[in-house]
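Listed next as structure tokens is one chain, alone, in the form predicted alone.
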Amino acid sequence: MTDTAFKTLFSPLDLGPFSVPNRLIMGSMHTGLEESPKHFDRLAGFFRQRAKGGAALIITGGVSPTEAGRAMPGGAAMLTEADAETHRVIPQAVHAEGGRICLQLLHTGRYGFHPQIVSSTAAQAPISPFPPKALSGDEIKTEIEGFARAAQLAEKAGYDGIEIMGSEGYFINQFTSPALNDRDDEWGGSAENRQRLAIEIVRAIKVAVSEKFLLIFRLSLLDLVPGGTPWAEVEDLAHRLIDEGVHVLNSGIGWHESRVPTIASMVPPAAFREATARLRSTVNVPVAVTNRINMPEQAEQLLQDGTADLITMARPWLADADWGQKAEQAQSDSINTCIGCNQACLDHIFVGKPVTCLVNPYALQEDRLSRAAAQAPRKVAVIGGGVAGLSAAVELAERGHSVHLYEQSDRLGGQFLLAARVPGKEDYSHTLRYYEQRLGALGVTVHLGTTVTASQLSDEGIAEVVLATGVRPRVPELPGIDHPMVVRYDELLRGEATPADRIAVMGAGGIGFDVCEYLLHADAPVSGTDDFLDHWGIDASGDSAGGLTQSHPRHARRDITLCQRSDSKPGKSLGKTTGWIHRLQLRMGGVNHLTGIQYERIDDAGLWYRDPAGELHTLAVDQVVLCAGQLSETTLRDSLTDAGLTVHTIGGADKAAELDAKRAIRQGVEVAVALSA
């Protein structure tokens, strides 16, 4: 074994079939890819980049058992011996680096996007635009049929195993959970009755395949919806399910319809680890921990306290294909740490995009950006040190240029800097500290302080700059605007301003979000798992069916007044998969709300606005926070220019329009590869 500072985390598991060298599983999660064999070698190739840096053990994203399973017309699904043979590259690629793959099989259920899903019961779910059929009993033995073909498919396609989507609100959960079923034959009523499915799914699997062969089952521990699951009974299925021939339990948190952050930023690490203690107090087979690790630290800590035999991860393998390597290299300042932000990975499969990684622009995309030496290496200087200079620079830096980075404040940073001082945005430093540290090993010169001209440019013999100066605040026209009582949000989240008790934020985009969120938890912040459970009414024990009890918001001391012109819902730009939570956070707290109105001026009085019927009114404030934009900060390019300097644009600088970190990081990716090619 390498010698490590986390010894538990590398240490071998004998799992059954076979032993993993270390603790870390890659968890099951889709990527867009899964639909469509031509893009099979991509798969397996991302897949085998991630055996090569550490992962023991990986689950793909789900794929159907049966044709009523796909998640969509056309989803994933191994149906057919032909599949099981399009699906061969991929474990093949994983094997050659000694790694050990398994297929999800994930049955969606009601959660299904298409008009042939089926379900426990008719009960439409609120996420689907479609009704279920429910099954009746001879139906339901033809969909335990589909998973038992589909696990020997999957032996017959070289996978090492596969895991049961038991969890998360899909069709199997929608049959053990009494707050769906209510059927009243043998597949409902009673507990063992609405456990039959999963019973009868793992027997039929144990017929189908070899001993050699994996069987992981993702238990759901915590419902997360009203009438979910009793903990007397989550716990009795996994002694059925151990019984029944499973090796290994996997932890599933929250339905997707739960109205409780899992696995966004602001959800704590590891915030629901009680409930896999609790089971693995229970049982005799290796229990996995997931959602919301992602720091070896976190990881080695849960094993050695007991919470669980292996650490489960999905997205953090997006952010950094070594993050194992690293780990057990004892590199954590290395690992590019995945932030929680779901912007490239979940927020593009629920708009049909594939997946990539807001911090890692290569996630899935490997066979489009090249990472190859430049052919010619250049000197280079980048002007602007938030995150679309920081990638720039780390990748030009990558591929042999020499690199001068110039920042004009005392920080590196920019706009990632503001969002880490954000409640649930800490982890944005996590981005911050892995440019530094890339800066540092790689020998870029930073110029900090530094306000560089083109002159000076030219006098060092550099010709290529990329300017990423970013943006600065909008200041919109109006009467009063310079008013002591106005202030930008970059001033208040910079700690230039102090709050007032009254104040109206002007501008309800990502930014107003953001400002309300500092402005929300300035006087009752939301710290650590106790806090976050209690707020969200969490009870992470089980001991309340489902895991849900009583919340305890906590309601800032200021009187918040989120206004905009528009009169769509607020906030309509913020992700598809968290603006939900960002919302409700804002309503939990107490946030008032204008929509659809003009703004007339400020004054003494406070801020002046038409309602829509066009009626002036006065909002009483004794702040006004702007997020009204921003605008491109591009005062050096034309004198850059002129000077005869080629200048690439990239960040903010180049569009500032709803401050875009996923585009600007990836901008800075690709002008490193134009410049080396």
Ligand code: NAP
Given for the second form:
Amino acid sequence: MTDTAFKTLFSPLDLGPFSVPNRLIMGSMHTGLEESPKHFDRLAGFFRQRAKGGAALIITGGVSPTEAGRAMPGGAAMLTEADAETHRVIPQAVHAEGGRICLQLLHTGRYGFHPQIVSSTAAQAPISPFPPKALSGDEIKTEIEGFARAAQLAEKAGYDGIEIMGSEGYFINQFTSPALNDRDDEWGGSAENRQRLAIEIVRAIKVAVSEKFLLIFRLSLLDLVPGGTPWAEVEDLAHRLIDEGVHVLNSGIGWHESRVPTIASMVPPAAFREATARLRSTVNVPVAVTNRINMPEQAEQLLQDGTADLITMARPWLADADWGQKAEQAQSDSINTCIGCNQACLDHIFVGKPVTCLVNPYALQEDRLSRAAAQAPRKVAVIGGGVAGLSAAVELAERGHSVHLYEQSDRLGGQFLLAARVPGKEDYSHTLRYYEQRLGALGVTVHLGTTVTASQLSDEGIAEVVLATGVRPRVPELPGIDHPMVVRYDELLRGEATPADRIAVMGAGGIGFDVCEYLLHADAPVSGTDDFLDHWGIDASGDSAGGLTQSHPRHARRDITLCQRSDSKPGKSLGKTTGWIHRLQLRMGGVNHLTGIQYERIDDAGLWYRDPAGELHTLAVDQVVLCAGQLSETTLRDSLTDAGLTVHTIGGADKAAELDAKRAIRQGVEVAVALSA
Ligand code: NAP
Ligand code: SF4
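Structure of the form predicted together with this ligand (previous: the form predicted alone):
Okay, now the whole complex, with that chain kicking things off.
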């Protein structure tokens, strides 16, 4: 073992069938590549890198054990010997790095997106367009046989074990939880009957696989839906599963239909750890803790304070393939930290796009983005120290170019500096910490407070320029727009303007929502895990059935009205997996909405507007915050090209309409690849 600052995290653990050298599990994550064997080489490469980077045990994305359990038509399934054969490359790749890998068996039940879905009940899920068929007793037995066959095939394929997905509101959870199981046969009613499916699945699997095959069960500790599983039943099921031969218990928190956030950026690290700790105190097998753990210091603390024996992280391994290695070498500062945005991972899944990562465009794109050193290293100037410029500067320097980074203000970070001031987005500062560490390590020359000119660059012998000067807020043309009550969002977020008592937020895009959350927080901060749980009504101890209790939402002290001209749903442009949280958050905080309006003017009386029927109104406010989108900042471009410099424009300077950190960071990588060919 290396001498490491994180002694417990990097200590070995006996899981029963085998030992692991550290406590790091890469949790299950759908990548979009599981569906077709033609992608399995890529998937194998992706897992191999993570095994090399320190993940002791990897769990694949969910694979169905039966036809009915598929997530969608053609969704991943392990049904035949041929399926097992195609999977072989995946465990082989992980074993080549000395790692271990388990296949996750995920039967989606009523969460599936196809007409053949089945469940304990005929009640349709709010997140699926299809009603499920309530299975008969015989049909349930067929699904159980499917689990046993799939586990056997997984062992044949070379996997070290399986994780049985028993939480998140999927098939097994649809039987175990009283919130949904409305049956009156031997598969419903009493807790023992509701648990029968889970127990029979484990029993059948144990017969089908060898003793050295690891069995992990992802147990729903907190259903987080009304009428969810009481704690006594959670604990009872855990003991029964262990008696049947389950080796490891992983924590499942919340169903997909829960109306409380469980993994988005505003969830504090391991916010639900109390439930995991409670389970661990009553069982004699290793228990894993999950949800929003993204730094080694947190992981070590959770092990040392006895919350868990293992740390399951999923998205942080997308953000940094070498997370484990860096942690082991006590290089936390060099970890590219997952910021919980969901923008390039979960949001991509929902629109059928391949998964990658906002802060790490290489994730699952390794074959497209070459990391090869520059053929002919050059002297390159990067102008603008937002994330586009930071990404370009680091990536160019990684490839051997000599890089000068110029930033007009006295701090690096651009829009990310502002984002990190929004409550719930504090983790965005990790991205800036990561880039600053890389700039230093790679010897990039950083010029802060410098408005560079074309002649200065020419004097430095620089011919190649990456223009990443970002955006400036759009100031709409409106009578009274220069009234003293009007402030820009950036002035407010930087603390240069004090929030008034009655505020109109003009523009309901991503930044309008961020500004509302900032204002809500100014009145009623939600700080730390206890506040978060209280605000959303979560009982992480499990004392309240399903983990839900009375919520105490923080309400704004001031009047906030979010305004938009279009008549679409406010926040329509927000991410699929997080937009509902932001909308709910504003509703809980008492933010008003005005939609489909036309702005007329601003004067001492406030903001004048016409409603959709054309009637004139005054919104009596003391402050109007402009969140009306952005314009590209490209003032320098003409002088640079006129001076004969080659200019590559990226990020917001390239396209303000979709000011988008995912594109900005990716373009930084792409320009470095192009200049290194
Ligand atoms: P945005 O999402 O495009 O929203 C700008 C809003 O301003 C529009 O909703 C538009 O609404 C309004 N607007 C446009 N022109 C206007 C004008 N002349 N007068 C008055 N209102 C006008 O832009 P953003 O809020 O600046 O966000 C920029 C980007 O940052 C987004 O594309 C998003 O990708 C990203 N972002 C995302 C999040 C998140 O997902 N949570 C958070 C922050 C930023 P109407 O035309 O309906 O009035
Ligand atoms: Fe994390 Fe965002 Fe990357 Fe997803 S896209 S892994 S949430 S940083």
